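Take a look at this one chain, the form predicted alone, written out in structure tokens.
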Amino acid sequence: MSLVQPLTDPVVKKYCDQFAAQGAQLPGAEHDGIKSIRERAQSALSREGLPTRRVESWKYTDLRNLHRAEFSSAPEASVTQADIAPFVIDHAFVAVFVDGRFVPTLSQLDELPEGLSFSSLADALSDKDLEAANGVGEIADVDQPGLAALNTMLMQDGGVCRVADNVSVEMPIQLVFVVTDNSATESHLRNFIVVGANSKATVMQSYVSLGASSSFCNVVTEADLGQGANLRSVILQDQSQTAWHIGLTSVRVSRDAHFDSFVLSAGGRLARNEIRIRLDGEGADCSLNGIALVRDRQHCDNTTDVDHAMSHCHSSQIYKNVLDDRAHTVFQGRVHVAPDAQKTDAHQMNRNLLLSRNAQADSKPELIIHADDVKCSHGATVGDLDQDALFYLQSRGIDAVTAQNMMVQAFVAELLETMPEDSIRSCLEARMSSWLENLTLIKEAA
């Protein structure tokens, strides 16, 4: 018999003995199925733990902060519309969930369309019959490096949207998390979106603070869309400065159906936005674009996975990002093309603006390609603000703060240009400009 023991990660020993503890509490645990995939998430949590910089898709990006937090249980805040009403676009079926729960008088969800059902993910899961999370766990692979496995085995809340066939929705939908001020809450969020054959529908998720915050948010977005299906996912993550994010949006895309994202973040001391993407039908296209903007000792981590699986499919990225004082910035785009997947066309690109020496940017674009016919090409740029550009602006009268302020807008207004609602493309552009002003503010202050 040997006498060595295994040795055990004590934030997986944390996590697994909270689900013995609270595992009977949690949505859905008196369904078998709910049941199995929740074990299932806890047998690859304690086999492969959490990333470490030695997985080399984390290479660049260390949780061991992370893990040494200490975080609470949600308090009971008193939430009001008032409050909540800076982060509602007009014109949106709206959601809104206070400290990871969800909150139907805060919600804007009357008169729903023929077609598009919500429902929270606790109410889902806790139906008799669970039709409405029919699905949940089958798209995001809780064996892959990363929080999924965490996710899964203790989601609480989140959102589940369902459109039929034949269906096109409109008006956005909008997912709005708030976290409360001085919040040191610990929310695995969930959220399922399906968009039946030959549909049509956006969804905006919003992560957002009333104040100061040391909150942890862990969120798993899955999406599966149906042959001919069309879902534009954008994604605003402007949580405190103090706060945690790590978000991965798993998505399986059909024949003939489009997915296109856009994620604008801003907030959180750290964040990753990891998106990994199934093209499972010939046509099958996706588009990822992408704005990071950071400052301080922020650090934001954009990780892109895209399998051509089918032939004749089509996939672009391109993700910007602006970095000032000692900020760190992380882009990974891996694009794998399986040997069947013939008449491929795919393209990423990553671009980075310094505004402080002491900023750094870490981009690692890849491409796998495992078939001949193909048109494949990736980039990347790291540089300053163009010193010839910034002496031409100031030479017709504009100060220095202001003409940075100029190419900035310039530098990465090309992808929020081809936003085509005006309610998400003002959003995005008022928190933008609001970053600015407060960079304006920083730069005069010192």
Given for the second form:
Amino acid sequence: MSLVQPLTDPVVKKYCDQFAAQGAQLPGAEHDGIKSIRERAQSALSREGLPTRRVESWKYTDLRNLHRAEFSSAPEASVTQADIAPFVIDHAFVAVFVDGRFVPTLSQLDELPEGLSFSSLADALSDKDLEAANGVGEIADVDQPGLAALNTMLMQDGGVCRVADNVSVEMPIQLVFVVTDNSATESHLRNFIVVGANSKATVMQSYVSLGASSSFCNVVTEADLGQGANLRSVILQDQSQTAWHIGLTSVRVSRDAHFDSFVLSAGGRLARNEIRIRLDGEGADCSLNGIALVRDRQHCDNTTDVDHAMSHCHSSQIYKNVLDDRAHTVFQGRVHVAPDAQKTDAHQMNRNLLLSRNAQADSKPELIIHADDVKCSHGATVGDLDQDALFYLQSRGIDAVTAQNMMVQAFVAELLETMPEDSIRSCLEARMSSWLENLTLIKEAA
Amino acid sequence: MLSIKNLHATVHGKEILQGVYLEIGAGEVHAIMGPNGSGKSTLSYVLSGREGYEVTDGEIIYNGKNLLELEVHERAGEGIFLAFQYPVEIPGVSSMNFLRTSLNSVRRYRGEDEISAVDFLKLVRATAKSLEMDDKLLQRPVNVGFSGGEKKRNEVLQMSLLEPSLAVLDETDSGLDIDALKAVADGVNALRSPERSSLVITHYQRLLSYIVPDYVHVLAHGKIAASGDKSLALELEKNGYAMLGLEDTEAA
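The block above covers the form predicted alone; next, return the form predicted together with the partner chain.
Now the full complex is given, and it begins with the chain already shown.
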């Protein structure tokens, strides 16, 4: 069934025209393989269109304002190391992208250890390093419609990280995507991460703004974990409150491999962090955690889809949202257990803390279980701060605002505490604290 | 030090305190007894400024200041400490962070320097030890997984750290075995000094054998129905609240 009437959808037409006009300048245009991927995506987009709220998985997130907005690709901006410094974590390999373009001079990629390679997607798709791009589009199915198809059609740059077999990369790799205050730019980023058998890596993606840009960032990250591999993915979505951020992380987890994801979403007027996992071998395991901190009229959507395709796999999800003002969060967690996926262990929890009676949290678990010997659970809570606890803290001399902040911090603390990388944890904690500093008023909660 | 005059207070629109008069001088220990529902806990919450406890008439003057104009945390800064009948569990807030934030908040309010991390740790360990409290408990979130007795010891620990000028103990004896009761009483007695006062709220005489009061008051129907010295508590223990013409709703 068609989601919209794509042929008459001016937004789809606009993007297809854009592809027709700029396709030749996109990386990989000279390669038939890449060209064919883009064209397949274009036909998926033309056939199915972009999602509306009539599509089940987009029921709570309305893209009409995004579609109404006009974007352009950004001119080269001059950004200095000092501009980037606040976003860069300590002790990491860092790749910096400005307005959707890789900037080697701002990056710190010297002395990569043996077994780790990095290239920009633009380089990989062009002749420079085509082998690195081998497999792009295989994890995030290029024929699937919607924003992922749009991304595939127009993908311009991103980070390609490859870890060979039996390599443990101790230092995190950080991909920093900076949007400058050029007004209303769009970027279609594609990251591609391959972690070989029995290897281990940590990749952090930071999406940040310099100034208040109304940019549109459409990201697809593909990750492929070999047998026994271990990948920790951390996403900090912290663009300006006028930005649009649509992210999809698509992951294939092989036998006995472990994928660990953490998303801290604090930026954007509308942000969607979607994660699709295929547990593709026995003993595969994923742990998906996230925190959304939203205020004003921000909208943050965390949507997950875990496919337990094989037996003896484990998945756990904890998403916590803190909402102030008129903010809106969405959590949709879908778990699919295949008929043969016996001994599946799948758990999901979404907890929402409302600091204002005008905030809204939507939570929708969806368990589809075709096997009979499984342990699956889900839960959702919506509440305000414990007034007894607030009074207790205040009665010990702690002022109301500090007490409130301690309680909010306590609400999300368990998720940050388990982050083993100090540099990443302190970066996320600092963002959390700065969010709390702007939380000044106790409002009567719902 | 504390002067309560004609205090009327309502909770959810219902008048619970109906004209309480109470004067507590520096260094004195006062006990407030009374049947359940007489307004004992309400009095403690009104003193500490809890939301929802509305003062409709009367005044509370504390060391020359109008207490009713102060926020909850300011009252703590002024030296009022409420030991809770049911201390609250706060998952996610570490005990040590809580204690240090509390102590430094009160110190700042009093114009004193904040305590250093090292000195704080020493102080907490020494205080816990004096209360026979396992300091491993303090590695947990506030009161989480504490037994009833451990929670009450934790209240006394906080009291010892904050050194209040008026400690209000709300049914601190409830749910305590005799060892815990003695340890808690020892902690309270250790703080007794010519400057510090206590208001001990209790249903039973039991605690008053360990924390010996200078004055005993009986609160009934939102008013002080009788006052006397410690012998009043003993008489009540013997004869029940019926000797004052009051019905004890709790079968003692």
